[in-house]
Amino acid sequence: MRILIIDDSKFIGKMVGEMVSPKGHQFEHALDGKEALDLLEKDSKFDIILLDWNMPNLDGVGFLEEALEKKLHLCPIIMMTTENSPEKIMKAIGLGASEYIMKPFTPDILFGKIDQVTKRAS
């Protein structure tokens, strides 16, 4: 599985990468929504996107809005967030996010969500 991690924290990108690599998954890390959109316009062959909410330049919701506007064909998206407002979560889901997980999370929680969204997508 090929995973795109979009998070402005290099630490979070590395941590999540270390969670998915031992299971044989490949990953790329973008530091904000803008960098991720640029990457996806060149190469959209990802199986899952793990998207942070709060980032500089282009946040998670901005990424979802621009991806929708540009009609990028996206794979399932899991929001990784500290945001817990039902209104904000519903907004992200309305813009195309498949699921969300609250930071911090464990590998079990991450892979549980990945399993959920990949089963729904197939």
The other form holds:
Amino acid sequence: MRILIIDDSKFIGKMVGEMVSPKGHQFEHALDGKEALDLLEKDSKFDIILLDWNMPNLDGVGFLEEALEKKLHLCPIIMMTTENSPEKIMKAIGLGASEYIMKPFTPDILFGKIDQVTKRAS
Amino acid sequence: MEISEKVYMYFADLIKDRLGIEYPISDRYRLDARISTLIEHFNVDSADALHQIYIQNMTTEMETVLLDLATNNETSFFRDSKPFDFLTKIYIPHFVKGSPLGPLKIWSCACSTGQEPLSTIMTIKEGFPSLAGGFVKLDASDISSEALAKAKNGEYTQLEVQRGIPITLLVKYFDKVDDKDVWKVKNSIIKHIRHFSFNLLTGSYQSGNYNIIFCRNILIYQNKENKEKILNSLDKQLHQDGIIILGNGESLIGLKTPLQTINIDGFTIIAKESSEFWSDKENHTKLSA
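Having seen the form predicted alone, could you now give me the structure of the form predicted in complex with the partner chain?
Complete assembly follows, chain above in first position.
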């Protein structure tokens, strides 16, 4: 599985990478929504996107809005953020996110969510 | 922390006596961890000191704490999706067709901190909204008073709700507690559940007539005699065509019970041997179709 992590924290990118690599998954890390959109224009072959909310340049919601506007047919997107109000969760789901992970989280939660969205997509 | 074999066996025997759960010395790390927790809880210096206070004056509170720790409260929402898929795709459609007047009676007989009954109600609300309005009676019991108190309260940490609940169900059926990373189940869900304390080995069983009994990951901790005792008691609580759902790896193999094992589309259920419906293999085929 190829996973794109979009998060302005290098620590989170490294931590999630260390969680998924031993399972045989490959991952790329983009530091904001704009960098991720640029990357996806060149290479869109990802199976899962893990998307932070608060980032410089283009935040998670901006990324979802641009993806909708550009009619990009992206793989399932899982929000991965400290934002945990029901209103914000519903906003992200309304803009196309498939699942939602609230930080902090543990590896079993990450893999459980990945499992949920891949089962739904299949 | 050094725990002598004598102290270990004292607690292992006490737990076996009260709950029937066995902690063999060959697998001692499971109980060692719990004894260490007790040492911290009662703020004593050693396992020997803990042993002394238990043998000299075991209060009800001390017994309750020990038994709470001895029972396995590890659980999560929608733990193993197969039972919920079976209910949604096979059992409840059959039930609705066959017994449209209801009610559907379900017993989660070792509900721990409440995730199993809540997952069941959410499954029914989502798949069969008309059934949830009074046609479902869900009983939830556990031996652990601490676990049951949490189940009744219906509050879960952010980590707990993220284990198993799809996000759309979380925001639909739970409220976020202000300024805390805690989510509380809505009354519209928990009102369907009646919680009560119950010991499957020593409790006085009432007439249940349940359509579905969840008894997952309980038998695995019991010896053969207790497994048979529990299953024979559950049999008497079961509707003639009701089913028991056991945990993965739990089975009737080697046990004397009036029950039979049935496999429908790769999912194993337990039913009465005397059930005409479940004894007719044509019905299995019909349900699989």
